[in-house]
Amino acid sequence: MKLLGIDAIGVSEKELRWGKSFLMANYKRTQAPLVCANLYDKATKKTLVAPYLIKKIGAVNVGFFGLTSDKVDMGISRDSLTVEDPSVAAKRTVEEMHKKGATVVVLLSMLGKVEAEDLVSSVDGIDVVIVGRNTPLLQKGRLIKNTIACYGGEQGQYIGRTLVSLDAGKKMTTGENDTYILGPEVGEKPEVLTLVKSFEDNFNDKLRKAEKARAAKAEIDKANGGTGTTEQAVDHYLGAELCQRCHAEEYKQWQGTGHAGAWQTLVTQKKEATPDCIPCHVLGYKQSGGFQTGDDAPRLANVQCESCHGMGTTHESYPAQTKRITEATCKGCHTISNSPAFDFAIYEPHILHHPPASMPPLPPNPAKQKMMGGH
């Protein structure tokens, strides 16, 4: 965030996942501009980080402050921190910033959509709210009473731009917000890309080592009389190699689709041990008969037959009619985050076992090109 030149950063319980000391050590190391007006250290009775900051942008003094929710569990930090009622903190902070010369006030809210909207409706003087914490993506912001709200979703794939008009006293009169996807046309910042790539590669390596350790432990457990794994249910996955015995033509066609190379996209990006990515690139992740660890890749990697058609053990020998794959099946993985350009009518012909003579080209997938290789 420092490398990106961000002016102010809000704080929520997620920043405290590894405890107060871990956060504060990195806060001190980087001097990142963290702000939160209602998160207090029990020992010092002071806010854990700066409650707000005022930055001169052009000729305008802009005040930034943060709020975190008092309705969430602070985890391992719960014994050392307290959270003040957001409305009380907001009224006090806005007044103080105005006294110190801020004419435009921006709230970095970690309250969620409903609570953030309720707060800016009841507290005067907040011109802009960036709505964070489990937030939907809205292409156009909303004007809530006198506050323009930005809803940029999550995972950093979109960025909001808020424009405000000022009067002679440099106070906001009107505002509007638009959210834009960070597609492949947005250039990379080399030093940030290097930092992120290094972290992801090292993280993936750690996950792979942990996975191997778990697999070894399961083998030892099995050798000592345990099962090593949970008992397999009656219905389970079988793998495409079995399917092709009866469906050779369909299997050959599948091999030419993007689904057949889904696992390799993770390997190339060094994401093949990242739990958030694996499920949509393998068969039956952590399910009965499905992909459990990287050792299963030779047989259960990629988006296979059963990913769309269901477990092989539920396959009818002589079905009355062919089962139709619907858009709902695809959207289990092709979500707005993973495949923002997904359109069932365009994508479906590319995976049909008997494709039409001509088909529309697939659109570029911004999430795939910018993030992790996509689906």
Second form
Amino acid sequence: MKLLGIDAIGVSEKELRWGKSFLMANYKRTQAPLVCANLYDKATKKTLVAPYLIKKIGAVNVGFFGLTSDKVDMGISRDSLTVEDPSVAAKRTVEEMHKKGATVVVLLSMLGKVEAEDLVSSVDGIDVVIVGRNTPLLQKGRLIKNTIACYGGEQGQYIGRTLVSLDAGKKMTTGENDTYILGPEVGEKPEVLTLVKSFEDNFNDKLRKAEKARAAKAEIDKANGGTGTTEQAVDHYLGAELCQRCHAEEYKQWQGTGHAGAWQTLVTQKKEATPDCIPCHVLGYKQSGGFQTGDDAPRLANVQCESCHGMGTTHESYPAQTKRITEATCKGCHTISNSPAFDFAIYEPHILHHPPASMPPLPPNPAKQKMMGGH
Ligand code: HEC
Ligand code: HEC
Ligand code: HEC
Ligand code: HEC
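Could you drop in the structure for the form predicted together with heme C? We only have the form predicted alone so far.
Full assembly next; the chain just shown is listed first.
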């Protein structure tokens, strides 16, 4: 984040996943500009990080402050920290920033969608809110009372641009926000690219080594008269090529669905080596017989038959489990952040092997829409 030149960063329980001291050690080391006005260290009774900061951008003093939710579990940090009521903290902090000369105020909210929207409509003086924490992507920001709300989606896949118009007193009059996907058209920053690439290479190398060790162990097991592979003992994935031998019709229909192109999507986006992206775009990520490393792509890439029907080794029980394919089968991948428009009634007909003659069209997928740079 320092490399990217980010001016202010909000804090949620995710930053505290490895505990307070881990976060604080990195905060001190990097001097990353964290802000959070309602997160307190129980020991010192002070805010854990700066409550806000004011940055002169061009000729304008912009105040940034953060708020974290008082309704979530802080995990292992719960004993050392307390969270103050967000509205109380917001009123105090906005007033303080105005006194110190900020004319534009930006809230980095980690409150979730509903709570953030409620807060900005009840606390005056917040010009822009970046709505974070499990919030879906909206390509266009919305005006809530006098605040522009910006919704950037999850996993750093998008970038938002908010333009505000100011009056003579440098106060906001109007504004608008757009969010764009960070596709290959967006230039790479070489330093960041190197950092990400080396992380991915190391990580994938580690996976490859673990997979080799597992295969070697299975060979030894086989030589010793065991079951041959550790997989055969337990149920595992087989891959669509096998199913195709007996279910050519279903296979052909499947090939025409988006599921059969899910891996190519990542390749096109240059994300096929990114661990965060792989799980839902392949078969059985990290499970028995499923996709482990990039080497498995020829056989196990894409959303396949067994992604819906379950491991092929349980084939015998498929008919017994009537209507085993329900909305829950889809929702492991069609999550609110990755498939915000998902509606089982509308999506299901599009994947049925014998699709109905007519069906409602799929809603537009935000991930497919306009790319940065005006394409
Ligand atoms: C050797 C041939 C063969 C292979 C390989 C095979 N199947 Fe089948 N499958 C069958 C036959 C035959 C039936 C119908 C008999 C039955 O009802 O059990 C069937 C039935 C099914 C059914 C329907 C069950 C129901 O509701 O009646 C599903 C779903 C299915 N297979 C999926 C798969 C998947 C997924 C794979 C790959 C992992 C696969 N099959 C591999 C032969 C095969
Ligand atoms: C293993 C993860 C996974 C499961 C399980 C899954 N999907 Fe998908 N689905 C995806 C991915 C990834 C895509 C995007 C594929 C692409 O175009 O790259 C997708 C795309 C789709 C599309 C096409 C959307 C479009 O705009 O083109 C439909 C329709 C769909 N899924 C329906 C379903 C339904 C219904 C279920 C449950 C019965 C389901 N999916 C289960 C991962 C999954
Ligand atoms: C939790 C599961 C999940 C994860 C993780 C995930 N995706 Fe997806 N992805 C999906 C689903 C489901 C769809 C289909 C959405 C729809 O059409 O409603 C999809 C669709 C897409 C699409 C649009 C496909 C098209 O047809 O053009 C792109 C691009 C994409 N994903 C890229 C990524 C990238 C890049 C990452 C990693 C940052 C990622 N995905 C991580 C589940 C996931
Ligand atoms: C996105 C989820 C999904 C994927 C992927 C999928 N199926 Fe199915 N399949 C279904 C649904 C839904 C049914 C209808 C039965 C039900 O509702 O449980 C079904 C039914 C079947 C049946 C029963 C007979 C029939 O045609 O209705 C077979 C056989 C079958 N699938 C095989 C496959 C094979 C082989 C593949 C991979 C090439 C595959 N399926 C991929 C969801 C899926």
